[in-house]
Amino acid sequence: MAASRVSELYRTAFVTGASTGLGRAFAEMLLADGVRVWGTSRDPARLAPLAQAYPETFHAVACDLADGPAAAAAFLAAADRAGGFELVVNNAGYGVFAEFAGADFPVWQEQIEVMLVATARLSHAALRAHLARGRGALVNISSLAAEFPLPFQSAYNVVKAGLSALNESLLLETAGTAVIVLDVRPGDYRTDFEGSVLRPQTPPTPRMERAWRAFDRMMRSGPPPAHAAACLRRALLRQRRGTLRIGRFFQAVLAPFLARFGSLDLKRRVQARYFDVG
């Protein structure tokens, strides 16, 4: 019989970036389903609302992906306290909005180190434990930006494409096992993501301003984070593995369909028009 609650499949979970946005929605969904959740933030004080709402089942973890080895150590310490994590959701990340040549290269390097290398490090630790246990789920939150790159967010696009490539590799390596790897690719959601995007290039060019207005408009008109959490919940209950595109119908269903059967040049022209940078 199919599980009706996620806790029937996974008793413990580790969720990065749990203080806001999609990460918080994922944590709240799991907690509501009876899962014991260890959620991370660079500032554990931002996790206080979850700790107050779920004092018996939520555990705050200080974790900064800017220090990859320290983040891995925090994960392993939390796993030891939890008796192992049956579900790991790598969600934490941030955006940088600038021309590739308009910001100093360390800006881009840091984003790749934080969001791709550090996430891969946590995935490595999680997958080792899953394979040793013989079961478990690794959920890496990529983005539809892996397929439809965002203008003036080059490192973010690289990170998400790289993370999806990692997920594809792990799907092959875990084939035939009871370990689940899920590559979740969200579109635009109504989170505070755009408010936390770094904009190191000043002054912005007119093309950048037009692209930013389009990006901001898309984020503000997207579904609420609870929609993403509901999509992930259904996937977990079905023990789905592979790629899960979520978001508004156009972004998650129609655009990938058209891109699959259309030309690459057409896709580029549509994206340029979409962001008013053509």
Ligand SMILES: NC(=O)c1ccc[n+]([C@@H]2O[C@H](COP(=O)([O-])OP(=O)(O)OC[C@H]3O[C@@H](n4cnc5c(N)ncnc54)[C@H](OP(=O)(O)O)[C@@H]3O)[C@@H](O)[C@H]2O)c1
The other form holds:
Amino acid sequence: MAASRVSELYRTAFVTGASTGLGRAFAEMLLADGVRVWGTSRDPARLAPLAQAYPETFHAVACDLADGPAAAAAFLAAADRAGGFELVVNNAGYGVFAEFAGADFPVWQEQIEVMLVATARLSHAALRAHLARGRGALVNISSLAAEFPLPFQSAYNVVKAGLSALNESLLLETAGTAVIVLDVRPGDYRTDFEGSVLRPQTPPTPRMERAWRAFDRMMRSGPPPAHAAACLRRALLRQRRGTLRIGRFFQAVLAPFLARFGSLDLKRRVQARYFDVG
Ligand SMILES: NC(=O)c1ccc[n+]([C@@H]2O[C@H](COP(=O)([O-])OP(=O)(O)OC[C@H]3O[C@@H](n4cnc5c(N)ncnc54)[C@H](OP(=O)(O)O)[C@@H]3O)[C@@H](O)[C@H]2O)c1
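Write the structure block of the form predicted in complex with the named molecule for the protein whose form predicted alone appears above.
Now the full complex is given, and it begins with the chain already shown.
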């Protein structure tokens, strides 16, 4: 019989970036379903609302992905206290909006280190434990940007395409095991993401301004994070593995479907029109 609560499948979970946005919604969904959750923030004070709402089952963890080895150590220490994590959700991330050559190279490199390399490091630790235990789930939050790159967010596009490629590799490696790997690709959701995007290039060019306005419009009109959490809950209960595209019908269903039939050049032109940079 199919499970009706996530805690019937996974008793413990580790969720990065649980202070706000999608990560907080994922943590709340899991806690409401009876899962014991260890959630991270760079500043654990930001996790107080979850700790107050779920004093018995929520545990705050300080974790900054800017220091990959320290983040992995925080994960392993929390796993020790939890008796292992049966579900790991790598969600934390941020945006940088600048031309590739318009901002200093270290800004670009840091985003790759923080969001791709550090997330891979946590995935490595999580998968090792899942495989040793013979079961468990690894959920990596990628983005539809892996398929439809965002203008002036080149490192972000590389991170998400790289993360989805890592997930594909792990799906091949875990085939035939009871370990689940889920590559989640959200479209635009109404979170704090846009507010925390770094914009190191000043002044922005007129094309950048137009792309930002389109990005801003899309983010503000996206569904709320609870929608993403409900999609993830359904996928977990169905023990789904593979790719999960979520968000508005146009972004998550129609655009990927149509992109299969058009040329890459057509896709680029539509994308440029969408962001008003054509
Ligand atoms: N919203 C969307 O439309 C959308 C679409 C596709 C994919 N995504 C992906 O979904 C994930 C969550 O995004 P969101 O929209 O929920 O953004 P958000 O509301 O800005 O939340 C981002 C979370 O990541 C954490 N974080 C940021 N930088 C970090 C770092 N260096 N080390 C550790 N934690 C860090 C933040 O924690 P603290 O600030 O408390 O440390 C926060 O909890 C990201 O990976 C994003 O790329 C979002």
